[in-house]
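To begin, one chain is listed below as structure tokens, in the form predicted alone.
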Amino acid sequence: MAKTKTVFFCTECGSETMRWQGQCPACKEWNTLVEAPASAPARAKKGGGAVASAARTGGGAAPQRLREVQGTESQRWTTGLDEFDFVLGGGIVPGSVVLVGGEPGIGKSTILLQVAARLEAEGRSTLYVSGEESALQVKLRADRLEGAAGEVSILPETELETILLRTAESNPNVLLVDSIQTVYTPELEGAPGNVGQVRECAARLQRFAKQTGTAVFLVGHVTKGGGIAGPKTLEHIVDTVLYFEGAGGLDNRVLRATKNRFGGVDEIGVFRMTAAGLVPVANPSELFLGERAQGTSGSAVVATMEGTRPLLVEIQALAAKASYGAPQRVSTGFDPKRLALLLAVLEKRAGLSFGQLDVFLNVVGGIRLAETAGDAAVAVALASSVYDRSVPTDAVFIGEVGLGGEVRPVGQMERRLAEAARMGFRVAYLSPRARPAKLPAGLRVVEVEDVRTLTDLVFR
């Protein structure tokens, strides 16, 4: 029996090698090469290679100048879920491929079933391919959701060829595949979910979407590291990558766009998980500040930007005497290395000592604070915990902190301040160079040059 030919794919960049190596020769990442069966090459016809064969059959597309391309931008299909449409950039683009990733049980299947139900209500046909659940299981979930999902067509199938055949027969506007890791093609050896199967199935679904104009949604599982399982090329193939985020035990869900060829990147939509499904939250700032305690030390508010959306988020800090030899540094929703940097700056430039203190930092609501505009709020929250004095409840802090202790300006200050004023805040601490020409009504700006000045003005 002939041995099956195998190759090695890099899960980070998707490059292919004939033998295993500790380091990928393309992207230089370590331990990312995995073995997968190679697809059998099509037999070339006798009497010529690929070029001659193409010349005989006349297949393939011919080059043309851009001015000769006909057509206009297609109108997007809205789902009625405002937060979902906002993250996509205004709605679903016909012929696009969207990858939805997230941890198990966070709501990926629920949101797509809701989207399918609303599209059917708007007259857009859908086909929901379930590779993990039976038709009865999907129906039982649909019965619990708000809105009738009875008109959604369901196909419990995992073989790619059957999925494409049934989709071509029914010709839906939107195809939803749950999940891409369960789909396989018999043309490749190996179990569903391996690198070769995932890459080939996603590529063929992408070609089908572009050729027919059907919008395709793919559900993707995540690894322990939080990335989409399978090769990194899976994210390169699709047009949009959406991640579902949410802290354990909380009803809040954040849908974040990490890639979008038809809209802004890093846009977020906020949902609340209920018994009737995911409900869009029209005012996320009010949701994240709703449970804020009054008069408690270690709490500060920052006006951050998530894509084009301003968002007010509470940052909580706790500095307590270390119980063991080495002080702990724990952060949730904030970069631990950035926290270590800010602790060093506060100790050197503001005279606050953290050498014998455990430090815990939390961004409330399961939000992940990635931009540096939250540095000033983190510094104030830490100082508030050290002094054990509360921060004024109507104050918001915006600014990046440099290694010299200086408070630096950040972008889109007008939108941040407008959101703070809308939510009832009256004082904003920021860099003098960040002061906008026009301030929102009822909001006063306090200019601070460095973190020492900032802590002195707030606590002394």
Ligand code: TYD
Second form
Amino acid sequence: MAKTKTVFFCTECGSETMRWQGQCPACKEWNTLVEAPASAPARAKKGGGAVASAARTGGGAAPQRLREVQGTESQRWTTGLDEFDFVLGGGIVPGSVVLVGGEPGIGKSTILLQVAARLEAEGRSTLYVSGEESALQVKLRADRLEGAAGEVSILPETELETILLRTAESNPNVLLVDSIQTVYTPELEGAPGNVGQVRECAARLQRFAKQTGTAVFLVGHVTKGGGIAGPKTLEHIVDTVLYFEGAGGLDNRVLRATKNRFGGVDEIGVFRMTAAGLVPVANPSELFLGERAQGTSGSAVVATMEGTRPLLVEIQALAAKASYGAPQRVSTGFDPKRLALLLAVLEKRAGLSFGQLDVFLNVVGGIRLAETAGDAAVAVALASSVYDRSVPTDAVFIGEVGLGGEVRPVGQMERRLAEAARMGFRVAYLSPRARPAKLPAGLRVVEVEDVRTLTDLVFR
Ligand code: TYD
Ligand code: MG
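One more: the block was the form predicted alone; return the form predicted together with ligand TYD.
Next comes the full complex, and the chain you just saw is listed first.
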């Protein structure tokens, strides 16, 4: 037999190249290519090709009319952990593979153990494969969680073949693998956690899921640099990718769908880590606004959209006299280039001067403001800090700011306003073109054409 063929994988994006390069040709990251054996199916092809072998044995799937395909979309298994079900798009889809990524210690094992316990309570069988902790460690954790996890089957194992064998024997509805980076197959060279191993094991588990209808959850640690393959290398193999993130260094945790074949992307679920595990937060806006200081300058609120859900988020700005050298611009949770743009627009169109000021911008609660709907609130927070005048606490600002200083409408206005009204806000500053036909009770709209009118009206 010929020498095992090796290829190069990028530890960041997982793309494959035939030869080593300093920079990954796909994602342009530097020094991320590592050598690994080519995956097993690729090697198998050499012996005559898959087509030829399938033709010989008569095996494999046969074509079928779509209308003959069995099964409906409505078959989902809910966990009763509402925020988790919601992020998945309404529960677990049988035969799907879900990757749960996040930094070590963020709560991936905790939430999957809770999910397993809930599923057992709903009459679904589960198998929790632990490659990182012993059965006793998992049990001790389970004992602290709300809800009994006693029915969950645990298997401390890291070899893929054994995992597949035991899973096939007990035939659970849901298999949970914690973590994919500890699983390895002896068919491939290389230590567990290297890109080739992680990809091959994930691909085999994916095939297993599709064949048996078992839903599979994979835990994937996010690591910065280093030799372990991050979840990014798996994103295109799995059906759904959920990232678990901390929010603001507190006990808040945000679960975000970044890929979902069975639901919307960018949906978030919010949890709080407690002594009894993760508790869903039914009212995230309340959580993110909870710490808001009253009557201080430099704070404004926006109703942003996270997936299909509106969320009220506070933006804080601090503009302070620069002590030396070039003034600093630091932003957390907001695109620094967009901040630079808004500073220039405020300077040119609203007569504010930032030339001698350090500017710090922070989106509270660890939320990343990705949409432009936050521009107006950022502008108001900046102006508030420069004038050292506070913004009325019952005002919310929704709109994109253009280069001409004009305030532009953004989508989903009705949902945003409904959430603002629900959270007790009384006045919303918007573009005249953004005003919806019907306003929620208790909320009035102030129409603003441009940033100058906006700052004039708020701080007059
Ligand atoms: P864990 O689920 O082990 O994280 P991961 O699997 O992502 O590495 O969570 C670890 C942290 O969560 C640890 O610091 C302890 C804390 N924790 C609680 O606060 N309450 C709990 O009920 C549990 C189980 C963990
Ligand atoms: Mg863990």
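Numbering follows the first chain given and starts at 1. The term rigid core refers to the maximal set of C-alpha atoms that superpose within 1.5 Å between the two forms. Please read all numbers here as calculations on a predicted model, not as lab measurements.
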Check your understanding: Just checking, between these two forms and with the core aligned, does residue 445 shift 2 Å or more at the CA?
Key -> no
